[in-house]
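First, one chain by itself in structure tokens, the form predicted alone.
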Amino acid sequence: MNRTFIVAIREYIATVATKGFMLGVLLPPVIMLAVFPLMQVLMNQKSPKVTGTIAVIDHSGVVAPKLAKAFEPDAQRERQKAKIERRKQAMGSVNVPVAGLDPEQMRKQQEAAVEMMTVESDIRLEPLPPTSDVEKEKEAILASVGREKDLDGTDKRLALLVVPAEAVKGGADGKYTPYQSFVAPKLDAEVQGDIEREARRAIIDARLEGANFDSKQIRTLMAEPEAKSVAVTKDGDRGTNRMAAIFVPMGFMMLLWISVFTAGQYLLTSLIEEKSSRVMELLLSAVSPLQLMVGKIVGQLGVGLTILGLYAGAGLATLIVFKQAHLLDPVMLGYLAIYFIIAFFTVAALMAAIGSAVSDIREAQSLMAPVMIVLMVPMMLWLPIQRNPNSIFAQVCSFLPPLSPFAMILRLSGSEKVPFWQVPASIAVGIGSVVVLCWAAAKIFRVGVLMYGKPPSLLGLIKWIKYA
């Protein structure tokens, strides 16, 4: 047990005390509260007011007038001041540290921002008459820039809308025709959606009132009601957001996953270095495969015990900053402990007998590929599992080794109760796969670790276990 204990230690420190566990650890959260003050001075950088004009062939004659007015100077102002209060509302409460920020001095350079980068317009709406070419007028638009005046100092052609008299009053067959829309190629995207979303308004009032319909009056009914999310706490109200709440089981999982991943690919290729160079034989004069083992695998345990406490405790650390901490129920943090160890053996396990089987981190790529395929199911299929976290789907997850830790703290995390009897139910599945895994790698490492030449294949590594 001491010799066991001394690997272990050994294993460790040889892998926490490297520059490269330090940089790729720490460098990432360094580099996320550097780039996130750089990203707040580029994005305060205004972006270039669009100028040009708007021509429009309105065969229906109503539609014209209407869109005239739409992009007035003033309506236009304000157009642009409610797509700002709607963005500084979307933000609510999601917000990202940034190094030496309080949260409302950090909302206010948001706000900020937000007010710098929504693009700026003054477009002036061209009526043409019904009669024109349109693939005539429609060579105007070539010599557009999309942005500011051109060299000249002239107002160009940024669009062209084509409005048939059906669009309107409706075919002979009771349907309305569509518009048409063409564009400068290099128009800005949110002025192009301003143009089409103000088109399709007008073409709407005009149908409203061509059937004697109060347009205004219609819209303000059919206004969607705005509503404010607050969270009942034990400790009172919160405001509250969907998007961070969708999210929260999303980081428990990437938490689980990246400690586990981490500290077991460390396993893996320092498996195969000592074996390649030979130090593995300088070893196992000291110690027994199987106290090599276990030690190698407690070692890389506090690795990625390291990781999570590391991460688990900035993101904890986060949400209490940003007065999200209701977001978290307390005892998501120890099944988040319970499972990672679940998760941890058995993955260790697995790159154990893969790393003792190879001689070359090549010849592990094709052993690892079938394992990592099915690791990564809970990747891929997160958000189905976490919105129906009692599907049979997820419940089938819950109690499929090695699947199970990763889709039980996706389910418990989620909207949804899971029934309580499936906590120690899946728990129990996990231990016992991880005794039945660590057992099979034990017999694989004994044979293994001193074998070389051409790596074995699956059905080999099966043979292992039934021979050893």
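Values in this document were obtained by computation on a predicted structure and should not be read as measured data. Residue numbers count along the first chain shown, from 1. Here, rigid core means the biggest group of C-alpha atoms that superpose within 1.5 Å across both forms. Compared with the form predicted in complex with the partner chain:
- In the core-superposed comparison between the two forms, the C-alpha atom of residue 171 has shifted by at least 2 angstroms.
- Once both forms are fitted on their core, a CA shift of 2 Å or more is seen for residue 64 between the two forms.
- In the core-superposed comparison between the two forms, residue 54 has its Cα shifted by at least 2 Å.
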Second form
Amino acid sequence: MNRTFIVAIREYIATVATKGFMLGVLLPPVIMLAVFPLMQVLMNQKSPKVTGTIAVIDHSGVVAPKLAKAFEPDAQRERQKAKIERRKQAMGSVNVPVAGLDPEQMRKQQEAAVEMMTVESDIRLEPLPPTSDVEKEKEAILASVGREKDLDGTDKRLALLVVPAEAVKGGADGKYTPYQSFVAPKLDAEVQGDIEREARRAIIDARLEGANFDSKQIRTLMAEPEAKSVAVTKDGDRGTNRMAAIFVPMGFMMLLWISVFTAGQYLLTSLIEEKSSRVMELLLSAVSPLQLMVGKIVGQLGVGLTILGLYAGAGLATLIVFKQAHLLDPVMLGYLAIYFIIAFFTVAALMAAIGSAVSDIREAQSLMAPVMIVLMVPMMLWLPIQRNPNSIFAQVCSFLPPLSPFAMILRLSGSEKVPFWQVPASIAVGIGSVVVLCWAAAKIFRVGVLMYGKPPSLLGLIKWIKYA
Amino acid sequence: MSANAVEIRGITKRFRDKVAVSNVDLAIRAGSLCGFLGPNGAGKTTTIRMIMSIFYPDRGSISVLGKPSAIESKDRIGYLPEERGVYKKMKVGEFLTYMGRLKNLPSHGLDQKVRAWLDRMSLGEVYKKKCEELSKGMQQKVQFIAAVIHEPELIILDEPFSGLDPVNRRLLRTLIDEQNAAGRTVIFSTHAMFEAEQLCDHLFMINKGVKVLDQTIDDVWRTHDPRSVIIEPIESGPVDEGLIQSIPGVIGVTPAPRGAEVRMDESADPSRVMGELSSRLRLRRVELKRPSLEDIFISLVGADATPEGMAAYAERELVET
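Could you please show the structure of the form predicted in complex with the partner chain, as a counterpart to the form predicted alone just displayed?
Below is the whole assembly, all chains and molecules, this chain first.
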């Protein structure tokens, strides 16, 4: 068997068959896949039903009966139903299509969510005589905190309302005084809102009736007219495509970036390990530096492809499960493979050169800094390029060697059509730069692998190319 | 095939402005066991790396096993580098199998071979251990296996004895001897004079990149002819120097522990002087003082054995490196 190939196989196995690889590379997608159903389960957890009593000290004598009516079981259920209905409609009017999800399916999910969100309550009113001591009655709320039932087995007290007579009839100065509401500290906000809303309502109704108005009629008259708004778009599908146009290129670029960089990083560390453990010279007694370098790069190419395959496969599986596979153009997978190869060899050549030139990982850091900055640029390309895939900026990036594969993948997976000639042209530029970089890396590698001591600067590395 | 396993003609190698090896010629007979001596920084490792085609000479030519470069006969060469290492996380068995595969050994039967060698080195139980779990001496033995597992015709060992305990030094000596007895050419560089004396049939030495010695071991002893005799009288007390001085050919007497050292001039016949000595004095011991390889080494690299001489040597060395 060819020696280069033997080196490549060892490199692949030594990288993949480690705990670090399993944990760092395989686990994240597994966790993500596990989180989806978990989130579903968590979301299906209905908030517990709120049961208890509201004590009312009514000095007016007319508010408590109205409140009691509002908290009759039927009335409560009716209100909850109406609330759900209202919320569903509110959701429907802001129906944002997400990444081309089936609208019908989405509506169902939203409705389920609304029903989940709405807290069910079973509350009874407990009128207290106006002579009751407020402080003492408040204690009953405290005593019931953290219990399912009250100490004596009755429903626990959730709130205490104190309605002064002046709240209904008005004070001496003609102003209405506020009513007081004491609530349990952990009372559900929605339930509290409901109680206070009903209390307000009961007080206002009492005032209206006190002034001889028909409170029902007035409420009907005061109902605010609602607008049914419909967004005007050219075609209904537009929104769906827009979301896809943003996230599909992002997904493709992240796939490319993660697989290329993980493999590149592995190449760097394995090279540094061979140098720092001084196994290098032993290897060089059996293989030539070029065979060693090519073998290692090919091995890491396998690692990169494994990562790409796993992540792309997981992504594809997710899309199929959610019936969204139509978002993907199979041709894109071909492009992904081609641009992966170009991006990988570009990064691998850089890493091989740096890894061979330094003696340990700390020395590598100073050389890596400028390289990393250049390589972080693709992440920043996403926004401008997906927004305008055929801008001059995007087109220039498509032909700048280290950025070209990333820019092209972003543009090709985006919504606008890329002029076809740019595809073979960018591939040609990519292959050309890969050849030059690998040639330079091989030169540096030959000089660097047995060099120990002070690491060279970037300029020093360029000198080595001439020196070899 | 030429009778020489390695032939070096006029090689020079410089690193920046420092000349590491200067115009060295060397011929290593096939089947010989060569010791390669020289002080630290003399250029031994550089020369060996050039033989291995890891470095290339700036001038001169090298032929290894009849080929102009070691690359063309890598599978026929076994090499134990001075800078040795192992893959820390790799298991010993896997490491040796990998090295064997890189040396073009067929994978069939390779595993048995690895196990047999490990047993031979009394390392049988480390087959499944990670290399990093081994002691330094054990690692060195593993590396020696990696150098010889493919039964190479030429074995080059750079400082094979360094870092080994006496038991393992003896084991390694036996193994080197064995390899040589099997007809393989062995070259090893060393500072261990005892091993060199015991093993080699040929010695060469370089100092500051220049060859200063290139002889068979017999010639070495012949050239560095003994010119003094050690005597130890039976009675304790000072020896009669005047009596000794009167022997023809004797030019000086220096007291030595428990006796004296008698120096002779160039023309004196050592056996006659020794006969005279034993007839005139009652001696417990009389023997020719053969220079040790160490003495030769030190005389050739130009440092004398006094503390001042050593300091001067060390200082020179510091300036040069």
